[in-house]
Amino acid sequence: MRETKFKLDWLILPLLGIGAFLILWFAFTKTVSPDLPTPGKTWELSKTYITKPFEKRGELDQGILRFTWLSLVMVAKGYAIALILGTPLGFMLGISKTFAKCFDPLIQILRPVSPLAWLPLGFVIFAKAKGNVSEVAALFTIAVCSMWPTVLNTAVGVRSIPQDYLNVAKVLKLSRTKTLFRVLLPATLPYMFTGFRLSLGIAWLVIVAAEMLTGRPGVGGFLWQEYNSNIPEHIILCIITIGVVGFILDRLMSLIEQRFRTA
């Protein structure tokens, strides 16, 4: 019985979703848009990248893994930067008033600027930077657009933690090292590890918007290259891709997190 309900729950029923999503792409390409590719014809011209997908034919003509390992090569850099200074100030904001009351207002401003606003600044602050001047800013612009999250999650969790907690720490007179690591740390953990999942999503869609705006080789720059081709039948396979690994990166975050939590 329970190996019906698995399958049924985790195999059958996906299988079914995409049917059902396949056939109205195709009715919609026959009725609403006939410049639509169908999936039929998005397969015929997009399966060499499929098939073959680590080739490199050109900068700009490559298997669609070998792009998509481009731009999860940038994003665990600038998602990397994310937490590094991201972690630290969602503390700050936490454990301090004072620092809060300082800055929260200024994170609430810089929080909902878009992407597109961040890079063109990044290379006008690197414009100088040793380097590749569009890959510095475009993990400058990774790292602020998605490190907000981490930041507001982290300072929540260290606001929830009841203060009998703290108090214990203050009786058996724990540095503030200790405090730290076996008080403040343990009970902030899920907290931060939404914040975590939540950063790595916007890291994800802000590589594309980077890549698209640079021209960088990834999936942003063979979508944007594509679309410049009018080609839509690799558009769409671009916007599968990102749909895709954008699913697996949340599963394997949402396995970290489960992991630390039973450790």
Given for the second form:
Amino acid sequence: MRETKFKLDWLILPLLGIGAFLILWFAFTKTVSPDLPTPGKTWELSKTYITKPFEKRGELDQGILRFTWLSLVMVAKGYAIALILGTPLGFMLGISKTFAKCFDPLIQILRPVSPLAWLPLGFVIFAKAKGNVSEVAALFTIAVCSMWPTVLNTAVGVRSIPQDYLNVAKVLKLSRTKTLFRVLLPATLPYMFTGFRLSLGIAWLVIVAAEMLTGRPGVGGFLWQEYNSNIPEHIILCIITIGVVGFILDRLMSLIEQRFRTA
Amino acid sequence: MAFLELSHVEKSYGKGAKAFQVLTDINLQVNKGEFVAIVGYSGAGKTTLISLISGLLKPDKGTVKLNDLEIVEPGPDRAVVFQNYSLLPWMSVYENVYLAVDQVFKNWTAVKKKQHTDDYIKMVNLSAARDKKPSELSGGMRQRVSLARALAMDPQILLMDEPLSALDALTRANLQDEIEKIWREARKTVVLITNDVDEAILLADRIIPLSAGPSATLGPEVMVTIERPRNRKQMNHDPNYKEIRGKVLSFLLGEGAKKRQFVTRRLSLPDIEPEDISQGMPGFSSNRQARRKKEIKEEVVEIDS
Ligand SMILES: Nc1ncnc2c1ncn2[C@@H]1O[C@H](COP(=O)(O)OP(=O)(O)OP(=O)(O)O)[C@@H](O)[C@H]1O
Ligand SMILES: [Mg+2]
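Would you mind generating the form predicted together with its partner chain now that we have the form predicted alone?
First the chain shown before, then all remaining chains and molecules of the complex.
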């Protein structure tokens, strides 16, 4: 009895929440903002994008999963750069007090800078770069913005390695590389993955902004274009897509994170 | 010349005014193959002493020598069984022991190293738990892994820092028997730190009490003359047992228990100056000066407890 009730809870309650939200949304379109499309109309105009998610009709007229895929590829590249740079940087900050003292203030200053500020700088830096300048600038922005949680969490992780583990490494006289790969790295891994998860969240935030500013095809680019073509239904479609994808990414990362936490 | 020799060793934590003296004038000699137990109060500096021998800490003054060579850094010839096991939680029992074996016997073949690791896991009766992670083991099992890891390194000296303190009485007795058996077979030089006098009497050739801190130092040694193999039950009736126990405890509870405590007292010395009449009559004026100069001194006094 109790079992079945509990089972329904996790399904019914969120549906209830969404239902209430849809009603509010509908009421809003009828009262405050007649320009806001109703939920029904949004579905009407968006359904081809959802039912044929992989169709390509034009550069900025593609199925929603196709756009999502394009955005995800960009995120993956920028995120990979962020991790490749951020993890060693975090390690250095964690291991060396001198290094930390040198660079900590700098990091604290660079960290809060918005992606909107980095992007133009990316264009300037990579103006003469081979290939697609807007792509390189976008990657630069994603990497620079999303790297900090990885850097800081890795540094904290290294600093909080229990002295016991280091003592074992010392008594066994492990070489530097062995100490790094058999002791320091495994001991820091749970912290690193927390950083990785937060970084991915930021990378996903940044890609949308970067696409909007560069007009690159992707969820964010599509959103901006549809704003310019005055199709607000598609803006809503994009917002929902961004939210759902971000949620799924976060879930996936926290699953991985959980595995390392218990290890 | 003793195998392990500490002379006039001093150690404090912190620097300058905040320095906290833990060990003072530690002199210790351990012969090859000898089993020495050091018994002391909690917080007296037992771990600090073991760390000085293992090389994890350096003495402020004095020298620590093994085989007449001064110890300057930790190394696998001085295996440590740490107080809190210190197993690496991401490695299985096998991997924890293998890490040490692999490190010490670098030029052995993989097969030989594997065999050696398994032998020592078997020695501490953990073959069934070989592939488990430390988090899946009980406290006693973890301590056995730690012991296996230390023994598998085939060290010149085995340093055990309260290896059994965290265990319940039954497991403790069990492991004591195992340690005794292993020592009889391997005849390693052992320094065992413990807070249990009976454990020391059961296992050691010689017991040295460590006084309470701060500034702890070693007391007079007590030889354990009871024949081996020692039996916990029979030992209680041995006349030697009572005498040994009495000697160790009388130091620990008597002279060695003396905490050197200092208090700072504010002393008001008697005021012998005459009243200053030029100040005028005591009135209602609020900014009236004090007319007596009291002499206030601070004095540091050592107290006996
Ligand atoms: N790294 C450190 N920095 C400052 N003080 C320390 C440090 N390590 C230990 N101490 C102090 O030195 C004293 C002795 O510590 P130690 O760990 O050697 O004691 P112990 O005899 O092993 O205690 P226990 O029986 O609890 O294991 C304690 O008062 C402790 O507070
Ligand atoms: Mg201790």
